[in-house]
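Encoded as C-alpha cells, the following chain is the form predicted on its own, with no partner shown.
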Amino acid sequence: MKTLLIIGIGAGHPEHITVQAARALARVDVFFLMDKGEHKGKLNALRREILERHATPGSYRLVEVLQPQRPLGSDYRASVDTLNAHKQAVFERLLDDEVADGECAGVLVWGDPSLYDSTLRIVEAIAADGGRALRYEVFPGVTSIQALTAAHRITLNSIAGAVQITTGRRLAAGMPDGVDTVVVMLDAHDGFKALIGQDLDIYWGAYVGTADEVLLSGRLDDLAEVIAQARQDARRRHGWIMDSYLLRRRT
C-alpha cells in the first residue's frame, strides 16, 4: 500500500502552514513538486523554504517535473479536462516509478486543496481506477481568500449577506443577484471593469502573503484602471500573476 498526502500549504507566507499539515509533512518520504517554469520559480523556492523549515531534514527527497499546461481553446472545460488528463498521467508515473510500496509520497497544493484545485480530482480518479494500492490523505490550509481578507482587514461576509466565489470569466454577467460579496479567483482579462457604475468597492492583491505582495482597496469606479495598470505592471515586473479581489455592494 501507498500512501499519498494532499498538504495545503497556504496562499504565499511560509508561516501559513498549519501545525497538522506541519506533521504531515514530516511523515513524507518523497515530495513531488509540480515546477511551473522559469518564471515561476519563485513558487517552488517557497515550497523548498516551507520543508526545510518543518519536514523531516534527510528523511525525504524531492522529484521535480514540468506541469503540463493548459491546451489554448474557446472551449475552456474541455482545456481543463484535457489539462487534467495530463496532470493525471503524470501523477500516475511519479506513483509507479518514484513510489516504494509502503512508502509515503506528498503534493503540497498552494492555498487550499478543495477550492479552485484539481489535484484532488486526479487523485479520486487514480484511487477509483483500482489499479493501484493507494490511500490518501487531505489537509487544509489557508485559502488565498482568507490571506486576502486578512491583508485588508475585512470580513468575508457582510451581516446575513451571501458570498459568492467565481472565475473573472463568469464576472461579465453582471453582480450576480441576491448576493452582497463576490470573490473572483481568476481573472485574466480585468473583469472587474464590467461592474463599473454598480456603486461597488473592491479589495485586490497579488501576491499576497509573500514579499512581493501588492493591495489596493476603495471604490471600484476609481480603482478599476489603477489595478488594470498594477496587474499589467505586476505580469510584467515577474512574468507572471497570482491575484485574487473582493467586490461588495457599497451600504
Ligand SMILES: C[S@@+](CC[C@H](N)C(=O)[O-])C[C@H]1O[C@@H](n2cnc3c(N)ncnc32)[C@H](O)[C@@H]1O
The other form holds:
Amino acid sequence: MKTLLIIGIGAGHPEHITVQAARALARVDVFFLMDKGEHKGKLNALRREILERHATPGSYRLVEVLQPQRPLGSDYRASVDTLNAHKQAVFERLLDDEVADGECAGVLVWGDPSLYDSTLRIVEAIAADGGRALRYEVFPGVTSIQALTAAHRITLNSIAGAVQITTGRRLAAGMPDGVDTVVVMLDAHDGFKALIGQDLDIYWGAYVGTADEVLLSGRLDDLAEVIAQARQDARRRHGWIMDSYLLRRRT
Ligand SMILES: C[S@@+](CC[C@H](N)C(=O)[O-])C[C@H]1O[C@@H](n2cnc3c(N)ncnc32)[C@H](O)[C@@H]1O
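Moving on from the form predicted on its own, kindly provide the form predicted in complex with the ligand as a structure.
After this comes the whole thing, all chains and molecules, with the earlier chain placed first.
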C-alpha cells in the first residue's frame, strides 16, 4: 500500500500553515513538486522554505516535474479536462516509479486543496481506478480568500449575508443575484470593470502574504482604473500576477 498526503500550504506566507499540515510534512518520504515554469520561481521558493522548516531533514526525496500547461482553445472546460488528463498521467507515473510500497508521498497544494484546484479530483480518479493500492489523506490550508480578508482586516460576509466565490470570467454576467459579497479569483482581464456603477466596494490584493503584497480598497468606481494600472505594473515588474478581490454592495 502506498500513501499520498495532499497538503494545503497556505497562499504565500510561510506561517500560514496549520500544525496538522506541518506534522503531515514530517511524515513524507517523497515530495512531488510541480514546477509551473520560470516566472513562478517565487512560488517554488516558498515551497522549499516550507519543506526546510517542516519536513524531516535527511529523510525525504524531492521529485520535480514540469507541470503540464492548459492547451489554448476557445472551449475553456474542454481545455481544463485535457490539462487534468495530462496531470493525472504525470501523477500516475510518479506514484508508480517514484514511490515504493509502504512509502508516503506528499503533494503541496497552494492555499487549500478544496478551492480552485484539481488535485483532489485527479487523485480521486486515480484511486477509483482500483489498479493501485493507494490511500490518500487531505490536510486543509489557509486559502487566498482568508489571506485577503485578514490583510484587509474585514469579514468575508456581511451580517447574515450570502457570499459567492467565482472567477473573473463569470463576472461579465454581472453581480450575482441574492448575494451582497462576491470573491473573485483567477481574473485575467479586469473583470471588475463590468460592475462599475453598481455601488460596490472593492478589496483587492496581489501576492497577498508575500513580501510583494499590494493592497487597495475603496469604492469600485473610484478604484477600477487604479487597480487595472496596478495589475499592469505588477505584471511588468514580476512577469506574472497572482491577485484576487472581494466586492461588496455598499449599505
Ligand atoms: C488556481 S487558484 C488556487 C487557489 C488556492 N487553492 C487557494 O486556496 O487560495 C489561483 C488563484 O488564487 C488566487 N491567489 C492565490 N494565491 C494568492 C495570493 N497570495 N494573493 C492573491 N491571490 C491569490 C488568485 O486569484 C489566483 O489566480
